[in-house]
Each structure stands twice: as structure tokens, then as C-alpha cells.
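Presented as C-alpha cells, the chain that follows is alone, the form predicted alone.
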Amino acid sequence: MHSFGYRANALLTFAVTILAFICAIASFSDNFSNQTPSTQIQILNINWFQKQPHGNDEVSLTLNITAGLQSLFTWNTKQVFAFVAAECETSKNALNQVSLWDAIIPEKEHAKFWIQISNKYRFLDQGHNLRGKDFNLTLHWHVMPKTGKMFADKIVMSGYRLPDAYR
């Protein structure tokens, strides 16, 4: 016969085996949504444009951003992280990134939204290279399932420059 100890133990392992099995179902099952997200962001104004006593760059700006995230939601998804970010390429760095804005998305009925908003964070250069500067706005999503792997992906939004002259 065998003891309380081996069939506890052989019922754990059993229950751990399907519930791991039925974990795999569930992230397996995400590669089949159909993901069509949509934004589109404008630059109302730039409030300021200027260099900074120590040589830097820094410009604020108010920003629209309008975003349609609902698809990235599945059955699986317990939240969505998406920021904004400016990238554009300097003599010193071939991609330079800032994050403008973030938003941690909990539920579905979040993730159709409006806002207009200046830059929650500093929009930066090392040194002065963002004057007439051509840049990108790059919506950047990552959803984080209940179970399985993270996944990311963006949006990037071309043909916007920044002013010859600090303001």
C-alpha cells in the first residue's frame, strides 16, 4: 500500500502538471487575437525651446494623444503599459529616445482615450543638437498577461521638427 504522503504527493504533482498544461493553453491562445491599435498624436504647442545654462536642450511641449488600445485586450491581458516617446538621431547617437508620457492601462474599458497633456517628462539633448531637428512620436505598448510571456510592439508617427531658434 502506499502512504498518505506518496498520494498527497502524487495528487500535487498532478494538479501542478495540469494547471502548468492549462497555463500554456491560455498563452498560446493570445497568438490568435487580431491587434489593430490606433493613435494619433499632435503637437499643439511648443510652450518652450530653449538651452539650458550648462549646454543642453530642453523643450516642453502640450501634446494630444489620441489612442485606441481596446484589441490589445484579451481574456489573458491583466494590464497594458504605453508611453509616448520622441526619438530622433544626433551626430553622437544613432537613436536617441524620451519617454514625453506613460500611462499603465488596467482594464478595456481604459484603453480608448483623449488626452492633452504638456511633456511629463523633460524633454532633454546633450548639448545642443535639437535645434531644426527632425523627430519621431513613437507610441510603445507592452502587454502583460496574466500568464505567459510579455509582449511589446509601437506605432511611430513621422514629420515632426522642432524650431531653428530656442524660444
Given for the second form:
Amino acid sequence: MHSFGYRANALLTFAVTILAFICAIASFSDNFSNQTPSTQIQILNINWFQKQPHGNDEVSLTLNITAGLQSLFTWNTKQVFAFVAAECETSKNALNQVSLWDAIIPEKEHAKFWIQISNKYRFLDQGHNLRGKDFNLTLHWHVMPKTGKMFADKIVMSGYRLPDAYR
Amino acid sequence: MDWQGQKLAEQLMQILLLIAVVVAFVVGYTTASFRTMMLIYAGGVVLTSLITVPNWPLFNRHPLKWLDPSEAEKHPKPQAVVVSSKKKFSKKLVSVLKIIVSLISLNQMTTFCY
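Requested next: the structure of the form predicted together with the partner chain (the form predicted alone having been shown above).
Time for the whole complex; same chain goes first.
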């Protein structure tokens, strides 16, 4: 503490160290938030269902997505990344997932939404086994913090089925 | 700064920064605003640096008492005396040996006479 430079260095080092601590505690406080998200997805229409020239099945859907994700936002949340995936089971693999739509929700005010769109990303199969397939639509979300740990969770909605023949 | 001042500066710095951190976290958490917490903490760091880093007079209240230069000149450093002490020691050794030799010769003379 004998010189200006020494004191300035000691002060800045201590300040940055306890800044790291305060960010860790802020991240830890996220564990105590009460999260009750809700969502509903409706397939309004299957626009077309064809076998492509390269041999793979493709579906085009019109989805009606309703979601209430406001309770996921805490004081330490920067944004929430949400995406809808179609999941099904085949004889070869226990879980197959295709991402159909995603969105970045930057603020709590935008977290309650209703949207009707066709799928943003192509619903393709590896092969031609989608006829008559039962599948789940799952809404996944990643809560991205300002500092600290990212939380991810999902809601699974089952009971959807593709038609038995190409359209 | 003198020694007491340095100790005071270090303690003040640690206490002020800890207070700034606690106040920032409590206010930020209760208002649910991360930005508020960061702003209060930054303000606390700047305030602490203004109080503890510059060389304020309050940190110099116990100055060290250095010896006056004119006083030092009155008491010159002693010259090197390593060589003279060796000479003294060898002189002493020689005198002791002389005593021993004379005692032995005296003893011999007495026996001889006898």
C-alpha cells in the first residue's frame, strides 16, 4: 500500500473478484424462481406430404402455436430461445427429432404469444417411413441468463398423426 | 503514506467495497433489475477509489521520524578494526606461550638442582 499504483491495483483486483462472486450469487438466485410455462400447438392443416426426388419424405404443415412463457423470465434473464420439434420413434432409433420452428423472445412482454405459420424449417425424414406415423410435438426452451447457468426444459404434446397416403 | 495510513487505507478499501457489493445486490434483487445492481456497484468502486487511492493527509497523521542529517554527521561511522584485533590476539598468544615456556624451564631447573 506504499504507492499509488499498488493501491489502485489492489483495489481493482478486489473489486473484480467480488464482482465475480456477486454474479455467481445472482445466477444461483435463479433456482428459487417459480416457473409455470404453458403451451398449446394445433396442426391446422397438412399442406402437402410427398416423397422427394432424393427418396426422402417431406411434410409441410400449418401450425397454430400458443404459448405463455412469462414466468420463465427472472431478473437475470437476457432472452428465452424457444423451438418446436417433431419427435417420433422408428425401428432403427429410439428418438428422432426435427426442428420445425424457433424464436428468440427478448423480453417478458413478448413471452405470451399466438402465432399461425407454416413450418419454418423443412420436416424431412431420412428415408420414406412417415406415412401413418404417430409423433409428438415438443416445445423446448432455453432460458439464457445475463450471468451464470442456462436452464433448458420442455413440454411434450403427443397425439399427432401423419396421414397414411401421400397428398 | 505512513504505516498507519497504509493499514487504514487497506481496511477502508475492503470494508467500503464489501458494503457496496451488499447494497448493490439487495437493491438489485428487490427491484428485479440487474442493471441497477451493476450501476450501484460501479458507483461504489469509483467512490472507494476516490477515498483510498490518492495520498490524502489523513493517511499521514503518524509520520516516521527520520534522523536529522546534521546529527548523523556528529557520530561518524567507526573505521574497520578487524586487522588490529587479530594482532592483539596473536600478541596475547605469544605472551601466554612465553609464560608456559618459562614455567617449564623453571621446573627443569629446580629438578636439575635437586
